[in-house]
Every structure is written in C-alpha cells, then in structure tokens.
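In structure tokens, the next block holds one chain alone, the form predicted on its own.
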Amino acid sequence: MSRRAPGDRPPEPKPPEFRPGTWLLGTGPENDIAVCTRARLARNLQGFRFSTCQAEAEAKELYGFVAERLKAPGLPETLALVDLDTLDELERTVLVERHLISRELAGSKRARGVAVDTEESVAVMVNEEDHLRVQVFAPGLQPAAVWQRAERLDDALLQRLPMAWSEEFGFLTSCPTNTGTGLRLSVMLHLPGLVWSEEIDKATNTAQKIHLAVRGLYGEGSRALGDFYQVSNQVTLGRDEQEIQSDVFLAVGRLVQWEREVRQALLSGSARPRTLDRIHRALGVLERAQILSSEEALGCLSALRLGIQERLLDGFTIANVNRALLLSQPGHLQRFTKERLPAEARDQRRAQLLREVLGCGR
C-alpha cells in the first residue's frame, strides 16, 4: 500500500470532465465543515389544488400554466425548465444526487419538471409536495446569501403567478410546518468528529430542543450517510425571514464549533492514534478495494476528507473527494461510465472508478 508523506505529492491525474455542482463547490465561509446553504421557498398558487389532491388533468394544467411563466423573460435567474416525464429514472435519479430534485417529484407520476440555472445553484421543482419549491444554494455557511438570492426570485415570481396567500397565516402550504414565510433555511454539514466520538446523537437532540430539525443526506427521511448532515429550522409560522435567518446562524455555528473542539480532542492525546488509525485505514480501502457500496465508499471518503482538512494526508484535493463524493452515487457512477450496470457490478466498477478519480492505490 502506498503512503504519502506531505510534500510527495504524485503526477496529478486526469480529472474527468465533471462539475460537481454549487452545493460541492468546496468554497465559502466555514467550508471545512458547512459543505453547502440551500435556501428553499414552499409556494401555491390560487385556483389550483395542492398537488396531492391533484387530478391527472389538474396536474398537467398547473405543469403548464407555470411551466410557461417560468419561460418568459424578466426573471433575476436564467432557469431551463426540465419536463421529468421525458426523462428516464437514472437521469432523475442524477437529480436527486445533486439535490436539485427531491426523490419525492422524481417518483412522482403527476406532470412535473424542474426550472435549473447553468451553475446549478438555483433549481424551481414544480408539483413537489407544493406547486412550487425553489431553491437556491451556495457553498459554505451563507444564509443571508441564499435568503436575499430567493427573495429576488421570490419577488419576481410574485408578479407573474397568483400565490395562494392568507393576511392570517402568511404562504399557505400543503403542509402546516411550512406555513407562514414557507422558508426552510438548511446547511449541510460534515460531522465526522461527532460521530466518531459518539457526540452525534447529544448535538442533535441539543438541536431539536431549539427546534431545528437534523436530517440525512438527501433530507427528510435519509440516513446520514458519509457522516454528513442536513441541519433546518422546523418552525416558519410566527418567525419572519430574518429572525430563521438569526436562529439557523447561529445553531448551526454551534455546531460548527462543538465539530472542531471534537476534532481537535480526536487529533490529541491517547485518542490521535486511533483517529490516525482510522483515517489511514480508510485511505487503504479506497486504494486497494475491488469492491465498494456506495455506503461504504462514502464512509472513507468522509474519513478522507477530514485528513485532507486537518492536514493530515497530502496529495489530495477537496475538489477531487467532492467529485468522488458524487460519481459513487449509483445514478452518477452508470451515467459517467455510460453503463448501467447491477448492483454488483456497480460495486466493482466504483472502487476502480474512485481510483481514478482521486489518483490513489498507483
């Protein structure tokens, strides 16, 4: 196996023509540990059911009447709209793994599509749960960057279409918890100190009893898988967007925090040798592997990237374990390879694939 000692670095391979996207970027404020900010509006329009309530015939008529208001000029944000129907289930599921559409719409069977800018940092779904979930991104901790980025999309999406709105209740939603502003402020988080100090389960019922909400990956329902994490505020009704704003901050900088005293306890003492043990172990999986689940690779990529972040493995760039942290997804990994492969062979074509990719195990 081989072992790098800083300042040995290898020939830098060929990275593939890939861009992971803005919530992978690697950039922005507290990076090291705020992967990504998605700012997500739930919106309805007057005159039209909520989508789960929707006829076939309802759902193509709303699909429509937004689908050629997105289109028309004057928007802050240049989107192209995707119609979901005339894509196939891998080419939404690369959606879903770039979280530009939830798994919701892309199992849905209503008349539904998505609105996407060029550097995917704006994504519109239409007929999710609500008729209308925008989402804008950014790399690293920017939630005042985000909110201020949908609130002008927001604005202008307000002038063409008819919101379903209360002078009681604010922005009525098919569901109560988003009723009010409909904002869901939310930062992707890197956890693995927590985790592996056993801390993760104290730091997020801390974060329950403020009333924020710690989900997986891919969100509502989701494993947090790769030790990464997705941190939101629960309440929108009485809370206007600055105050979700003030509350997400800060929480989520708490964490931010209590993730670097963790590492540094890890990296210190009695414990540096383990954590030591488990990076480099990690190392050697992802080298010598012939075999790998998406699971597991996400796992050692996890333990990877913080070696890369603490300086501990030289070698190695974020970019490539972000671009890897994507082409391990099962969607990613047969797009890229032009394959579609079953799930065995998926596993041996990812621990080559990461080889490659991140220009170990030569």
The other form holds:
Number of protein chains: 2
Amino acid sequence: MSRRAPGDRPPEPKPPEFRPGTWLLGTGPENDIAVCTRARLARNLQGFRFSTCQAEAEAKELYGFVAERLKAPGLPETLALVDLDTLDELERTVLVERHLISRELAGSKRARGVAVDTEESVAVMVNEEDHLRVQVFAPGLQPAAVWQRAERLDDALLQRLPMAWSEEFGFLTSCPTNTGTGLRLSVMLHLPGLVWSEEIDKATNTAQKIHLAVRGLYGEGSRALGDFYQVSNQVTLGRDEQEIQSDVFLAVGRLVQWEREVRQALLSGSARPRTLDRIHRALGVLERAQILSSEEALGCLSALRLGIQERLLDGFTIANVNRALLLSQPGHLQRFTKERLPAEARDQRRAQLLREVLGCGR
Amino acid sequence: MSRRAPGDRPPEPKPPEFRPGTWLLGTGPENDIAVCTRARLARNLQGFRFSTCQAEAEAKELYGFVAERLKAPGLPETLALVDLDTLDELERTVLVERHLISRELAGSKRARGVAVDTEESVAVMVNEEDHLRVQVFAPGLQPAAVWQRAERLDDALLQRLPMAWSEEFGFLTSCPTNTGTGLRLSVMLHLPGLVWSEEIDKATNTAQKIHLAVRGLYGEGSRALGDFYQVSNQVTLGRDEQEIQSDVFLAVGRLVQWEREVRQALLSGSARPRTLDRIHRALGVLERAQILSSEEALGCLSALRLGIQERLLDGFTIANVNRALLLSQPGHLQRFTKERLPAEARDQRRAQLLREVLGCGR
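Right, the form predicted on its own is done; let's see the coordinates for the form predicted together with another copy of the chain.
Time for the whole complex; same chain goes first.
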C-alpha cells in the first residue's frame, strides 16, 4: 500500500491495524454520554520558525530533529513514529478517522509525522500547526487522567526538546488562541436526547457562555452527524491546567446531566412511543438497507447507541456500535474491506459491513 | 356492536367475520400484477324514482320490495342481505374496505343494504346511486369469468324484478355514463414498477386514450397509495358486453406486460441495487416501526409485495401481504383488534398488528 520508491528510506513502523482504539471502548466514567476525553498540548521548539511559515528544508530539519529525540529511549510512553510521507492517502485518512492525526496534518505537504502508542491512547503529531501536538485519550469523562498522562509525557519532552516559552505568556504557539498552557481538554459527547428534543442549541449556547467551545464531531458547519459533539475549553491563557481541568469537568458534567434528563423525558409519557419508533426504525434501516451513506449510517448508529444505553434493545454492545461508527467512515471502510470503491459501491459495502459488525446480518 | 334498539326489527344476518375475501387470495391469471377483477352492473326498477331523488318513504318501499325478492329462493347465488341501518359506522367501514359496498352507500341516509355471498365474491348493493348494483369479484385478471357470473345472476334478477330498460338506450341508469349495458369491468392492478420508474403517467394516459378509466385505489385525487390502480371501461353504451370484456382484457393485458418490462429494468444493471434497497428498507420499516400510518403501511406493503413477486424475499406470501393491506385500514384494524382507538394509538396498533400478520414480529 505504501508509495515508497525502491531504495528510499527504510520502512517506518506501520500504523496499527484495526482493533479498538481508546475512544471505542465504551468504558470510563459517564460512558452513557461521554465517549472519550482528550488532552492536547501545543508545543513549539526554539530555533525553528512555526510550522506554518517553514520552507521545505526547514520542515525536514525540524522533523529529523524531533524524530531523533522522540525515538531516543526513556520516554514514559512507548511510541512508534510514522512518517506520513510513507503512507498513502487512504492510510492517512484512516489515521484521521481514528482521531490520531488532524485532517490538516494528513493533507499537509510538509515533512510531518505522528508518534503513536500501541493502545492508541497517546499520539504526538509532529509539524502540525504547532511543532508538536501531544494528545492523550481516555474513554469516558476523564479530564484529570488525560491531563496527568499528558503532563508526564510533556515533562519528559521538555527535558529533551528546547520548547519556546515566555515568562509573560507561557508556551508560545503558532495561533495565539493556544498560547499559555497550550492545553485543550476536549470531551466527545453523544447527545441524541438534546438533539431529538431540539434543546441542543440552548445547551450549546449555555456551554459557550461558560467559555466552552462546542462543535459537531462529524459533518461540516453546524450539522453534527450522529449527534456527536466535541466540547472543549476555549481559554488556554490565564487559567492554569488544574483550573481548566476542573472547568471542563464541571461544565461537561452539567451537559451530561442535562442530556440524561432530556432522555428521561423522551422516554416518558406521550413522547415515549415516538422515541421508541425512531430507535427501532434506525435499527430496521441498519438491518435491511442495501445502500447506506456515511451520513445516514451515523444517524442510525446514534439512535442505536441511545437504544442500547437506555436498555431498549437487546443483543448489541456499545463497543460494537462504536466500532461500526468507525468502520462506516470511507477510509476505514475501504481499508477494512481491502477494496478501493467508488462512492455508490462504498454505500453498498457499508450497509453490508455494518450488519456484519453489529451481528444483525441477513 | 349493533345499534338496534330493543324491540326493533329482528336481527339481519351479520356481515362475515374476517377471513380472506376473493381479492385477497393472490391467485388467478396474471396475479403478479392483477390483484382482482370486478364486474359491476347498474340496474334500476320500473315504477320507482332513481335512488338519488327518492323521498324517505319511497326508499323504504323500494328497499322492502327488493329485499323480499332477493331473499326468495331460486337465485343462482346464495346471498345474505344486510340492512346497513343495522350496522354501526365501524361495521359499515369494514364493508367499504372489503370493497363490498361503496363509501357513498355506507354514508347514505336512505334505506339501503347489501346482499353478499359467504365467499364475498358476489355483492349486490341495494339503493346506491342505482337501485341495484350487482358486483362479482374474482382474483387475478378474469373479465370473462366475472362477467359470466354477473350475467347469470342478472338474468335471474330480471326474472323477478321489473328493470327499467329502453329499446333505444338499453338499461336506464341514474347517471347517463352507465346507461346501456350498465356494465363496468374493472381490474385492480399493482403497478409499483410503473410508479417507481415514473412511467405511470404515461401508462395512465395511454390507457385513457383507449377509453379506460384509471384511478388510484387508495388515497385521494391522483395519489395512488400502495401503487394500486383500478382500471375500468369508460364506455357502457354502444359496445356490447362481449366487446367490453375483450377491450378490458386486451388493454389490461398490455398494462400488465408494460409493468413486467419495467420491473425487469428496475431489477437489472445499475438500477437493481436501488430497487433492492427500497424493497428491503420497506421490510425494515414493517419489522421495526412502532408507529405506522395507514399511508406509510400501504407504501411498505406495496414494496414487500413486489419483492415477493420478484422472488427477492423469502418467508412471505402474497396472501399475507393482501391480508395486511386490508387489516392496515382503520376500520379493519379496529374491528380486528376489537378496540376503538384514536389515530395515534391506531398507528401504534397497526405497526404491531402488521408484524403479527406478516409473521415478522419481534
């Protein structure tokens, strides 16, 4: 699958094959609503220009410099560095869909890479918008845990890499919105209750008022396909890491509570039949459709996930639904089925694959 | 269920309980597309004004006069006469949904009734738009058979009832469009192929050019819910019964052939996946929906019927789909479930009942 020419650089470690990454586990605190938590630290090296204004040679030099130091023994995490130039587009798309790299890093022409652990709970992007973006993932709502693990890795990196830091501003970053702690704590929330009851805008506005950023995980603009939202702190400067952690934990906790209350309302009284109808119809589509777009799949899987969490459906697990969510995306679909498919054939293959993954095949 | 007051007229025979009527059998020639054929004869008695201009007393007199002669032995059919005043609204609706009486007869305030055989293949409406409307049903495309059976009954009725007839015009009828033979031959066709491929308007126009009337069986105006159409001769005057029969047989035969060709196209090449998708999704809705309107049920059952006819689905029979078509209608639904339900509860009960009838319950 690699596009390396013969005699080119020696092969880098391959990205991990398909198995559950951290966010897929369906475990952790508040996992009925909080899918996973991510800590992200933005770091830049002294003596190099920011990634966004590098010449090609400078980018290569930076990448080589960082790569050497990431590979040196002694880090608290065991990471395998993958040079993204050694991957083809499909393999890079797979990494994007697994949340290990950003779409920007995948598409960039610069020398760049990502260092990942075998569990996919740690991923360090090299030469994204910032020279280094340290990411740590954990299932459920765990801002403290991801922050602590990220901090430990950051401490080790600070030992071996000269980071750009100012007494006045803290860590310097390519975009000023990350300056200071460089810390973004984000939680992936599944909010079908708030979406179905049309309270999501109210919830989003409330979150924004307390300086949280809310965006749809899938889809563009304001459309959140599959009812998945990413909620994160907007402020990196002027609040320390403990405060950010606590802010996110409390605010997300409130959203989780709100979602639970709305779900109860949707499953009570006269609203209940319509909610059940919607959940079971989604299952019917997953069981029977012969052509299934990624968009429709996300919507159906969201309904299924709600049905499982609320104990309305037997024979399905959250881990399988999460797996289906991942596999329904174009890169994974083609990677998993080992076929390069045009869009229409992909929609047919998706319908079939999801039945296999969910165990409701006919 | 009857609204008779104590001491009122003695009970008339009850309308038949639920079991397959003739049009439900799914048998007969061309039954993949032609559901059933009906012959209808319009007859009026000498010495009585047309039903539409009767005074109440005159209607009663006519009804009594006809009833006595229908009950007298010696008819070639064994018919039980039901006085529609002895039925409540729900029971009358059931008869309408079974195609035994018209909605107009059900709603009329005049003395009126219907004489039905136990197979529901013969139904004589008394005091509809005409004094008598003889109807004979047979499954599939059988214009000759229904005409012959209707003719035999008509001959016997002519012996015992003085029918209005003119040398110049033939049988006289309340509406001039029925004058002459008074014969309307109609075939109920299931045309999902023509509808799905958007050729239905072309087909309808072609039929109209050769003097056939085409109308949707369910739904109002041009909307034909469930893709069921009723095709009948427009001309009753100037063509004899043999010619009408032959006209309908040939013209409907052509529509049947057209539908078959279109179905083949829908199931070939690049159209096939979309057609399969539509059929299987309909099944998914029938299997899983918790709330199902009569309208949506008709659409899904139409797709299911097509899937069975084209051998794309196992485990279902046309007879069961026809049964489900009947039971999905409000009157039957409430009669069968012995519950009087508001619309929303009806939609829930319908979803459940159809799964039971189709044997795909969960």
